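Consider the single chain below, provided in structure tokens and representing the form predicted alone.
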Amino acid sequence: MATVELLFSALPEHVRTARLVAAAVARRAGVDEAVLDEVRLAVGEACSRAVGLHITHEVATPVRVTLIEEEKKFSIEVGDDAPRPAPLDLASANGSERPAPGHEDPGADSEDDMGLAVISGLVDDVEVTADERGGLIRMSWPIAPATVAS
């Protein structure tokens, strides 16, 4: 299992970067072509969704983006530091993106709702956690298999 962590400033000139590094790193994982765009897209949004959140709630420390290669799944988790006053769990298999009931972000205003629901449109496998720590997103596409040379 290959890993790669990418640390930035919360600053929205970074997202460009952690799109092209999560393309480049989905590629050489083996994530089918026509899906690079989507990973560069839901990746692009998570980013700029976690941006917000250091900025809105004035999170110093540094946005994070882990890239893991596993046997048949290429993972990303982007993860921010901004406190959330209740729990939130939108895990999502399914593409649905509704908080269990009670646990509503009171946070969450409707760009981040789209910016969710963006992701959620992209990614097929796809969980959102939140809570006094910090949020992550979880994202995931299949790896294509390897193809033999005759």
The other form holds:
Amino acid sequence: MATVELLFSALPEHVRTARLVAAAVARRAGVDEAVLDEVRLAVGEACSRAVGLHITHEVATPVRVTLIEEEKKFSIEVGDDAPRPAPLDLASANGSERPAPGHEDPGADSEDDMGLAVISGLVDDVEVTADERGGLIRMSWPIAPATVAS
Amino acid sequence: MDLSLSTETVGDRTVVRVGGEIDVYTAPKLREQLVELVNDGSYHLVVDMEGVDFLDSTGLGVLVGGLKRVRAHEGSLRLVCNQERILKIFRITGLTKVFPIHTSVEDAVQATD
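Having seen the form predicted alone, could you give me the form predicted in complex with the partner chain?
Let's see the whole complex now, leading with the same chain.
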């Protein structure tokens, strides 16, 4: 199981770097060219969300991106160290759950919801979880069968 | 690639040509441009996205914000986009029902409904 790990300070200008690295590793792993745009967009959304959470909660640690090449699939994990309770349930992305009243920044929440909505619309295999450290978005794509080199 | 912005007045419309990547880093520049135009009295905007290589939800949020601002003045915000990968993001989020999306700037400038 080959992995590439990327840590970056929670700054918006680094999200593009994460997109480029993720797309490059996905291409090398054998993810279909037609899907690479989706990989780029999904990882960008997950990283933007993590950066936003770190900035909002003044978390000094970096955002973590892990790119995992397995036999039949390619997975990306984006982890943040932001304290809960940020709305992490994908159900909140389609508006069925709203953040608690009195939340400090409703504008940030709506963008956060839109990011999750885009991820859930793009990626079939996506899991959003949280642990004592923070939140984790895990996304997977199938790897195209290897073609015989000519 | 960074974000490039230029504006041009065509009749009563203001065409904003956007190039490059609209993401969490560059979207504030587009927001500033749209806010400035509305503050200066340009209420009928055409955002030409043919030169956009990448658009994420932050960019969508800025466009929705722009739409809200021009609508407050009974204005309009039309998009020009033929790129499938960009159009897909509007479809996923249901925003194709919110924005009039045209295939050319000429078409968008002449549109009235």
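Numbering follows the first chain given and starts at 1. In this text, the rigid core denotes the largest set of C-alpha atoms whose superposition between the two forms falls within 1.5 Å. These figures come from a predicted structure and were not determined experimentally.
After superposition on the rigid core, the Cα atom of residue 13 is displaced by less than 2 Å between the two forms. In a rigid-core overlay of the protein, residue 127 has its C-alpha displaced by under 2 Å between the two forms.
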